[in-house]
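Next up is one chain by itself, shown in structure tokens, the form predicted alone.
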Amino acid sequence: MDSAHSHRRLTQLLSRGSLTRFIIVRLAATGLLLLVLSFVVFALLHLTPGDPARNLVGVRNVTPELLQSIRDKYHLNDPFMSQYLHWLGNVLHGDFGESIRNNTTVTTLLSDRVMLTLQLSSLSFALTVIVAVPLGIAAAWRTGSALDRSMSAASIVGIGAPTYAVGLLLLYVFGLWFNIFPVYGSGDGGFDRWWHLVLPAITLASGLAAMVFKLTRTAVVAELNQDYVAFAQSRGLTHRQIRSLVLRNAMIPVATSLGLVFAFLFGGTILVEVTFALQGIGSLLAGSVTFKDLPVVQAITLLTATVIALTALAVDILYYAVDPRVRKRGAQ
């Protein structure tokens, strides 16, 4: 008894140690990735044609002195590495700089828009899970049926349909034709905000729901073809018991993949926000790239990359927690 207890205790400690080392390595790799990404984006923006100072004053006739003062204010005349190191030093102290386009701090600018993008991503994610996972399970359980064939065909259309085309179609049908949902804007807060986000969320979820459906169906079908299912049937287990075993195993890859789906939603809202005139970080990024607003583009890029990287880390930890095979390999 004591020997068995000691072995279990040792396995737990080794597993925790493996998980701790894994998290530390992944966090270090994430920091390095963000550093490289920030340098690449900064370099690409620096190489693109256009003068941020000239973009700021527009078509007005201005004196060379005014343009020079603007460039001095934003360090636009400094060498490339000096500009990057100056920006990086400020970021390490929590200062993302000031927007060239809006003449306000980047932190303030993002704080007004991140919540909208987060709400849109959350609603799209909820719709994706509620619709795609049950349909994928039902289709897998009835392989070859009319439901399976029709949903598989619909998923192919959903994956291939361009996001902006789906958005424009929904706008025309439910916004203009039936006049059920508002066609643009983000509402006045509260329920009105969520009502304005229904069509954008459906647009964003359409393609992802198709992918999650195919992933869920594939995972369940793979489990149904495992030997343990036939063994369970031969032992006289009920349909409900077998279904519980199959779904518990099939949902492991599905659950971990859903985390990456949410990360993609957060970083992939640009087309939807532009189509529906939503003031989120996606539309802000599109305008900032056109305007060559370096501080804003850098901050949004880092924010999106951080969300994706941390979500991927959380997914790996979840996989480690729910799959005993991974824990066993970690202990060994």
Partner chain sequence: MKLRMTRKPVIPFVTGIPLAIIAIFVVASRWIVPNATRQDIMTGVTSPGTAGHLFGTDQLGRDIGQLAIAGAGSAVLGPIVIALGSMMIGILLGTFAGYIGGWLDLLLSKYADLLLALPTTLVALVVTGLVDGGYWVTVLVLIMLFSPTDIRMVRGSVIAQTGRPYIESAKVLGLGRLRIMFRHILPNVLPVAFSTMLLNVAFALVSMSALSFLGLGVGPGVPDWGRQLSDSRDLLDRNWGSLVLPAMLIIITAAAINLLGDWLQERYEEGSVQR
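Model, not experiment: these values are computed from the prediction. Residue numbers count along the first chain shown, from 1. By rigid core we mean the largest C-alpha set that fits within 1.5 Å across both forms. What changes on going to the form predicted in complex with its partner chain:
Once both forms are fitted on their rigid core, the CA atom of residue 87 lies 2 Å or more apart between the two forms. Here residue 71 counts as shifted, since its C-alpha moves by at least 2 Å between the two forms after the core is aligned.
Please move on to the form predicted in complex with its partner chain, as the form predicted alone is already shown.
Nothing else is written out below except the one chain.
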């Protein structure tokens, strides 16, 4: 009786279109994606030309004893799959091994750097949202107006403009020419840190704002073309009432894609951090790749993938929970 009840409850929960089923399916898919990615990331060690043990030694003096101890430590003489499982087990405990370039564990190295990347991403994300969303709405409201056309053209240029070129130009004009902002470095924490992040954040935001502008504009235009808007107009609803209706609906796709934008921002800071010589995750990755510091490269790649995958998961679930139309579509 009791088991029959719980069974029915379970089937109900897992029936097509239910939120729980959706969450479980998406969780499983995300887990699988990360598992595959972790495998690829681990394989990087063996795809890199040269003996993995020598690659892990780096520039230290290579003695047979050292090579042997590295092989033992990373289980390099074991079969490939068992090496992978060892590595994965350590990774799941937060242990990515030791950096070759710096004599510290990868985890310490990352925890020193992650804050800056997070601050940089947040600042440029905030800038993007504050500038691009209102402009996108305004442009959609008057398609074909001078504002719409100039902003649309600017967004095409902005999407195409390379971050590092824009960054260097800004650096030259505001850093060297007008001498308003600091040119290089991360600052001494507190306000100085944020002051150092202004130019990099503007640089990152310029490309992103173009994308978000386009996205917002498309969403609002699509919503304005819906039948209910024409109906509301013919019913004599005020401009303000219609606007609040349209915006509420249009902001669902905008808000959900903003989540993804933030996640990608986290991985997209490489160029800006290198351009402005900021000590974050991105510049660490660029340096580690050139130096073949594999444990660090593996850690950052996997970390970024995890952040992106988890954000995508959260966004999907939110979307599903917020918008009844998606739920209905899923049920069909």
